[in-house]
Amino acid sequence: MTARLGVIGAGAGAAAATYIIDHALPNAEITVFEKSRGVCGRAAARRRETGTTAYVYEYGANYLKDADDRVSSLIVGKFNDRLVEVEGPIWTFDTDGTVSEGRDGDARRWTYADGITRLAKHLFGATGATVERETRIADVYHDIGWRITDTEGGAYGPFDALLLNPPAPQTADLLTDTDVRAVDRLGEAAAAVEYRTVWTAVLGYDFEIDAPYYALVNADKEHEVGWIGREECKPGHVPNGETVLVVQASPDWSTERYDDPPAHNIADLARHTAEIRGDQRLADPDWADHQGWRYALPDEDVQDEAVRAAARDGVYVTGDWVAGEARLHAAVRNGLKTGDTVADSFQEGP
């Protein structure tokens, strides 16, 4: 039989699942619906060009960690075009701003010279799936198969199965009043998953800082800043002699300041960064960018039984909130596993 699959969201988990399904079911008709212009979800990158100078920076998920054999083998073995290794360890700092050695010093971390979004581009590019960008799905329902509609009134389907990849709260909004009780229960379970909010400032400087680490992470989780990453530690991202810092605020700060004027938030995070580094030059960046992630980091995973029950009715979910670990490699791992499950369901037949 020809499997007709609709995929909502083009994040890393969906890309991994689509790759597995497409290769297991060569005749499958897979359509991916993505609300934005890009792919890979919160594993996001931007490119900034100033004259002949170009910068690449990752303002969401910062890298792909070598923490899962299946994921690492796939990336290094098949999708290694433009793959680069992040240089340097991760150190820590506490609420007083005291910097210390030691966090995953020997761990390997990867990204791509043109940005982490290359991961999803590689995965989708190795399939025959159709990716419909700038298509925001508004409703999911069942009527002789699964059907969906977008915010512009477009209708799609019927599909034999659906795979959803948005953050849990957005998935919950879609899985309401679908006319299938198990799927509605999955929506209720997704709504119960709590998230941490993260507001990110990207700070650019026309000088290079000297540091023995790639990034600093707040170990006691009591500082206004949660993370400071150096994009110049990623080959191909920052011109020689310059610095680009990705500064992610703590969840409490981010929630409180989420809707404040971006210029005020950037100035505050630059000031904190200067204090932590002991370098007042960092309080005055030469250029800056920002991004808020209201649903950045899931605090827990969704109820497994709700996921399994909905799958029996042809609705699947994937992502870090399904894996129960707010890490890019976990999202990819879960996507590969979910792809196996979807493919097996079609191969087994009714």
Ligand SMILES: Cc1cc2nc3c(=O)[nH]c(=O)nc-3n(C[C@H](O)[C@H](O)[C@H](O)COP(=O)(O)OP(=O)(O)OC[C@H]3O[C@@H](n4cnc5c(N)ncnc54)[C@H](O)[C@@H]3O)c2cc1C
Second form
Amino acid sequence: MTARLGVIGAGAGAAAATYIIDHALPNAEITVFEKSRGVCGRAAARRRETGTTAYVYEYGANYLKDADDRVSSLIVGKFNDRLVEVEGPIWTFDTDGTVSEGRDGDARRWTYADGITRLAKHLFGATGATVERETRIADVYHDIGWRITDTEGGAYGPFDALLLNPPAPQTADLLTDTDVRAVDRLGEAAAAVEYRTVWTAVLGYDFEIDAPYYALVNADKEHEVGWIGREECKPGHVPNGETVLVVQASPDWSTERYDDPPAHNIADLARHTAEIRGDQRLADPDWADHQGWRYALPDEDVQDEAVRAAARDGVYVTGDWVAGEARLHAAVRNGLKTGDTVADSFQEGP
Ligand SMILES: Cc1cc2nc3c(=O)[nH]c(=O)nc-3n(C[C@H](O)[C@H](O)[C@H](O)COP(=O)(O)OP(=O)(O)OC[C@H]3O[C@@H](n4cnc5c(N)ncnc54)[C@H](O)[C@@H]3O)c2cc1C
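Here we have the form predicted alone; I need the corresponding form predicted in complex with the ligand.
Whole complex next, starting from this chain.
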């Protein structure tokens, strides 16, 4: 019998799990439902074109860190087309404006020349899975199998199993009133996972800045700005002689100003950036972009027992909040591991 799997969300975790399941069970029918137009979720990139000039920038996850052997060897060994190493170290700054050398050792950090979303494009592209984009799932329930419906009234299933990848609060919204006790309990456990909010400004300048670092991170966590990254340190992202800064506000600032007019927020973050760098030209970018991430970074992991109990009823979850680490490599690692678990359970019989 053909195993049928429904995957909700096309983030890096789901992409890794789909890759593993598809390879372990080539006959499985896997359908992925993603609410956005693109894949890779919070590991997000945009392309900006002006005339003959093109920019690529990442406004969610900044890179994939070389911090997990299984993830790193898969990426370097198999999904290395357009893979590039981020050049330069990460330095720190404090609330009083002191910039200091060094943090994070000499770990390698990767992205792709055409944007970090290439990671999920590579993984899904190596499978026979169908990816339904712009399909937001609204409801999950069970009768002869697992069924789901989208916000437009589209109905899908029955599936032998479901794999959910949205951030915990959005997964929790889907796992209520399924009438399968262990699955509703997983929904409750997911609802308990707290998140930090991050508001990102992308600031473009038609001049080059000179800096000995790729990025600055706020070490004492007291500043309104949490992170300033230089996209020009990523090969292929920024034309020579120009600068693109990705400025991520602190969780407190981001929560307080989440719904403020974007132009005000961009101006404030540009002003802070100019002060931290001691370069007033940075207060006035030539162009800017922005993105608010309500559920940016999970602060904790979901209760493990709830995850295992729901799996026995055919409902699996994957992502950084399942891994217990708000990092892209952790989401991929968890996707690979969850993929193994789903494939094993199908091999034992759906
Ligand atoms: C601002 C910011 C900066 C970060 N910086 C770093 C960094 O420097 N380094 C690092 O390692 N990590 C960083 N991270 C964390 C990293 O982005 C995440 O850990 C990782 O991308 C999580 O992947 P995931 O698979 O768990 O889920 P996600 O990427 O959240 O994917 C979930 C997917 O589910 C989809 N979805 C949600 N609801 C539905 C629905 N109802 N129906 C269908 N689809 C749905 C979403 O659109 C999304 O595509 C950062 C994150 C943010 C936001």
